[in-house]
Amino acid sequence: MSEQLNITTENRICKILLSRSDKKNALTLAMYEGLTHALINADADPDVRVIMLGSDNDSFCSGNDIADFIAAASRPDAVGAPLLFLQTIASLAKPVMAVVPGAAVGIGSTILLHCDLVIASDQARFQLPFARLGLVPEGGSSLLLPQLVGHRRAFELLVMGEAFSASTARELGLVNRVVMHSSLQDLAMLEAEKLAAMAPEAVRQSKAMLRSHTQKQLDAVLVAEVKQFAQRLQSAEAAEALQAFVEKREPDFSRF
């Protein structure tokens, strides 16, 4: 696992970045236990003010690895590990800011959804094509999205699930800024150094004030979207969209 994560903590700041370019940082219900517990890790120490979630190459996070996922199908446990992932970013007193210099789908970009601060290069690429694999939304998108952009913006983008650019997202208020790729690495950190000078009592406190509205309403969709998307990945329609997927073809959802 550490060779698919790289996490390091310096001047305040714990970077934990996905590392699995070969497979664009698909992740792996391995990848899924590893964040948390650097998330928690992260979120404990007292020399770290701020969490800075990202990657050590040119993708963010391409969603969950598909072969992974259809090996662990018939799992009970299967999305165990996924949701603890998400309460654990759901609840984390610190700030957290996403550095997205590329694709990010599904999780990818649900994940900005939990995140402070985001920061994305102008080469970034957005999705959410659950609909399209026979799957539901997660991550509490079904709750944060529609909040965030209204009920028709919502559905085009968690059911036609088209890509987005990261203009687009920012419009959008799924990130805060968009830089050039060349300076995002550099610009992300500014900010991070910015943010860990500051008063950490009243940043973590002024997080906790904003959150505190909707915690307990995120905590329970988190739990009632995982079980409708487990049961989703064992419907027909989920089979014939992922192994369409695999076989790189477009899904027939014809006989449904």
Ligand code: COA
Second form
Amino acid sequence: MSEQLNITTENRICKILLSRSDKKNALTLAMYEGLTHALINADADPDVRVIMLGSDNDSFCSGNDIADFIAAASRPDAVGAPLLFLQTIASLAKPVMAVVPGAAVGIGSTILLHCDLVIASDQARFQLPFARLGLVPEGGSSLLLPQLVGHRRAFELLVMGEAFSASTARELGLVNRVVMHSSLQDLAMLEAEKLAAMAPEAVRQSKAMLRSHTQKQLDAVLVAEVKQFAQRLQSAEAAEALQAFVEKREPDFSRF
Ligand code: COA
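Now that we've seen the form predicted alone, could you pull up the form predicted in complex with the named molecule?
Then the entire complex follows, led off by the chain already shown.
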């Protein structure tokens, strides 16, 4: 289990917290593996009724670790762990609640499309900078985001890729509720406790029913996106964008 995850179960709520504050909770391959393992265990544990995904610091998740992206360019099989994580979170029977205290970038935002309830701090910021990084959308977002907000807004979010506020995320339907930063954890626990007190089988069947209409299509999209994403990671455009991030400069795509 990755030491950059903090996992506890109490009062039928399994909290899975990202714990890598120095890198804004960027996800390494080990963290994807740890998350997958934790989600499978929580879904199977009879003592768990609600899975809560959050962090133990002021960021939510800054996306895939950029150093891992650069390494993955020469190791295309490295996308296996993120794919398994996405397939797992997209197929859980139990309700998943996300608690977003701060930056939610890349997969840090697309994860939310697989959660059932999302509560965000008023300080949270969201961004889907895939095309800005020379990449393509992942996490099922090429299917789920246009379904949620329509093509034009999805294009703006996934291709123009500018950061947006928690209140915009709520207007888009990406989060249910925005609360004051100082009350986030307490209010999230109240919601989780309400959900954990409900009839568990009714909750699970309702979730399955809501998701059933797109599940097959989503399974296929997750695989297709990862395949194309892995190819893009090997592109000269992505190499320029990722190197620019490491060098803390703007990418220059003028030669392409
Ligand atoms: N992978 C690896 N390291 C990351 C990271 C990532 N995805 N996101 C942030 N970090 C690192 C930074 O390099 C920096 O490391 P350093 O202290 O060794 O220089 C540290 O985390 C703090 O990041 P910083 O950018 O200084 O913090 P910030 O508060 O100004 O901004 C973010 C926070 C999350 C908005 C910003 O870091 C960001 O945009 N990260 C990139 C996200 C991204 O593009 N992810 C991939 C999406 S597909």
